[in-house]
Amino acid sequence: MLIVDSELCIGCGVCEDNCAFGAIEVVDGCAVVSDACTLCGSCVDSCEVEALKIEGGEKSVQVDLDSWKGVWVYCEFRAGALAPVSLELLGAGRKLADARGVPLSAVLIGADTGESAEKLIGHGADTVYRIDNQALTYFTDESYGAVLTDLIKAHKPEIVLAGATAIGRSFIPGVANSLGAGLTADCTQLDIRADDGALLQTRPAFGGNIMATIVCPSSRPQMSTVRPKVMQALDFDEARQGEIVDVAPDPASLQTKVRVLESVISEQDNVNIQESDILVAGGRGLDSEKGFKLIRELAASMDGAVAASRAVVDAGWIGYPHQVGQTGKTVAPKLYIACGISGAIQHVAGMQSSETIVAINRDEDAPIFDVADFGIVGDMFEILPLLISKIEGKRGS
């Protein structure tokens, strides 16, 4: 709760000017806070007379920060395989660990993990903490969260990274809360601050209009979830040596109120646009759901996958697993063809790392052309059939 001390407040209006959410107004010489307040704290920082404070927002300071050492990556294991983001995070974690001069460890939780631990070492881990137990066959927030929390408390890593996947987003915040740690979600960049070794966690804010860098200087561990496809995995090195530590979980940690009866991979789950080298994306310029017939034909002609902007997903023209952007998935294919997509910053944030971007739009002033390597101005319903015909002709010959 944001508290205003009416005796200290001088009604200067600085807090009102600095509030990005319009949640503060000076009334009769004193600041008044509305329900729009998000407790971001910018007003507290700007108040020179210290008339504002966030009650209940204080965290206990970890006095002995030096006792926390090492970089950890939670490596997600699901449906019998490692999630690709796990290897991407090991690449990022390797750079952070080398910058800090500390070891890099991977945490592998699941059942029947096979040779996954060896794979993690080959991709950069110095140590793998493997918790392989039949009680962990199916993911639940309670059991996975308790196991990871116990492990962190026992070994005290200074940095913990996880993928911003459905699983990571589900249980990592609970782990951070149990540890009294800060957590920055959906990071797109990580770095180490030279003067004190703090983790610099950068993520989009205000709808992608700015990039905010967040630091947790007085608590440990420093925790981040990172979007898939924004970090680069290291090449597998079969000669690399590391240590695999098998951990027996506390039986109490395996207890959960949730009982999973069956795990079913739905048809939508098979849509993994983040792993496709070629994506053909459709936007509002398709005019209707029927426009996706051409998008699918073009994608099929190149053995690619179908993607979409948020506007058409919200309209119900295609399912959410296809959505690219700030509120969807981050992709980095070799070829990204944007059809009828205006190029709002929220969408561009999710695909700007593509190797080659081709934009097709009838509006020559569309922002998508600013990030495109090749642009075609014209009617998609005339251009796409010609493009499909040319590609199929080439493949046929």
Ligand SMILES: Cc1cc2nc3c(=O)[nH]c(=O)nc-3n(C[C@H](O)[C@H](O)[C@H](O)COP(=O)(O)OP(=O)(O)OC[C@H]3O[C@@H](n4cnc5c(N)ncnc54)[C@H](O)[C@@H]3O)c2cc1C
Contents of the next structure:
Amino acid sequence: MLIVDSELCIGCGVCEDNCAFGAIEVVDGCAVVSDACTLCGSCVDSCEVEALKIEGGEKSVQVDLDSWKGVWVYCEFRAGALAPVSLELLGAGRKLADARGVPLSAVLIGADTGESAEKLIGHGADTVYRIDNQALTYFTDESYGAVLTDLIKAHKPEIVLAGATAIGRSFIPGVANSLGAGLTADCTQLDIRADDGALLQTRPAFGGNIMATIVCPSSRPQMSTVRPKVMQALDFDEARQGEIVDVAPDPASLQTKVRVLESVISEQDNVNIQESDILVAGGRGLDSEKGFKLIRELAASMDGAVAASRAVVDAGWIGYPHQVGQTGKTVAPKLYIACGISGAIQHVAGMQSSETIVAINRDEDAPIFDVADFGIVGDMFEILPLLISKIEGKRGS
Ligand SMILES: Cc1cc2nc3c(=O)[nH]c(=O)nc-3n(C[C@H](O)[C@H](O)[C@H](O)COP(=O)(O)OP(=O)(O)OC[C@H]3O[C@@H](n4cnc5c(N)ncnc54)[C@H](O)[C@@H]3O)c2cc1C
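Next block, the form predicted in complex with this ligand, ref. the form predicted alone:
Expanding to the full complex; the earlier chain stays at the top.
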């Protein structure tokens, strides 16, 4: 909280000029702080008479960094199965832990988790903290957040990674807040800085135009979320040995104001473009919602799935679960066919790791051709029917 000492304040207005958030105003000769204050501290630094101070902010500055050790991955378990991103993060976490010379631990929260802990060890974890409790059958921010926060406080890992899934995005920020830690969302690269072992968290910034590397030098744990399909899982190794630690949660942490009556998997959520080997994606070049008929036919001819650019999702031609890109999903199929998509940087950010990219566009200068392995310049309404009949002909014979 930002405190103004009215005895010391001379109403000079320097703090008001320095506040980028418009959160301080001099009223009747004294600075007054509004709710817009972010506790950034720039006014404190600029106040020559030292009339401003932040109280309670010290909690996030933990000087004893060495007492925080180990790399942790929150491994999401939902609808009776581990989310694939958990295994991908174990792959990334393994490299970070080896670079730091510390163990890699997985945190498994849920009910009836079966053989999941053993699977996590096979995919790279040294230790699995398993909290398997019927009260955790359904995800709620409160209970999952409290259980994870308690565990982090008890064991003090230096790094905590989680998937930027609907669940991760929902409760991990609250966990970071309870711990007074920073959180870098949607990282695309994670490294260890050789000098001091700090986590280098790289993510797109300013609409994807630059890559920013974020460091938390003075607080622990260092927390990041990573989107599915960005990191690579290690192959399952049956011979890997690890320890499973069953943790009994504090009953107080299981208390929640939310009562889940029923959990249903919506048809929209069932569209898992991240798990398909072949994606046929449509963009504004489709002209209208009807254009997706051809895209669906081509996808069906190869047992693939349908993806889309944001322009057509915003236009309501197809649902958000199909969107690829910076504000959609990151995909890495074996084959990505982009039809009538210009190749804006925000779209490319979500599909450039595809093994083979084919682009169909009538504009030979469209940027999508810069990332494509094969390009077809022409009208997709002429090209797609030819492709479909060729593929169906081949499959038929
Ligand atoms: C913060 C931010 C986040 C964003 N996130 C995303 C994101 O997650 N995903 C995303 O996709 N975009 C995202 N965008 C939007 C992005 O910048 C582009 O506006 C969008 O990707 C354009 O979609 P498009 O390629 O379908 O449309 P357009 O850019 O309009 O391109 C249409 C293309 O179709 C071609 N074409 C037209 N008719 C035909 C035809 N008959 N045959 C063949 N080709 C044809 C044209 O030559 C053109 O290249 C984001 C933007 C911002 C600012």
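What we label the rigid core is the largest C-alpha set whose atoms superpose within 1.5 Å from one form to the other. Positions refer to the first chain, counted from 1. What you see is a predicted model; the values in this text were computed from it and never measured.
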(message) After a rigid core superposition, would you say the CA of S46 moves by 2 angstroms or more between these two forms, or not?
(response) yes
(message) After superposing the rigid core, is the C-alpha displacement of I24 2 Å or more between these two forms?
(response) yes
(request) For I391, decide whether the Cα shift between these two forms is 2 Å or greater, given a superposition on the rigid core. (result) no
(request) State the core-superposed CA shift for C12 between these two forms, in Å to one decimal. (result) 18.5
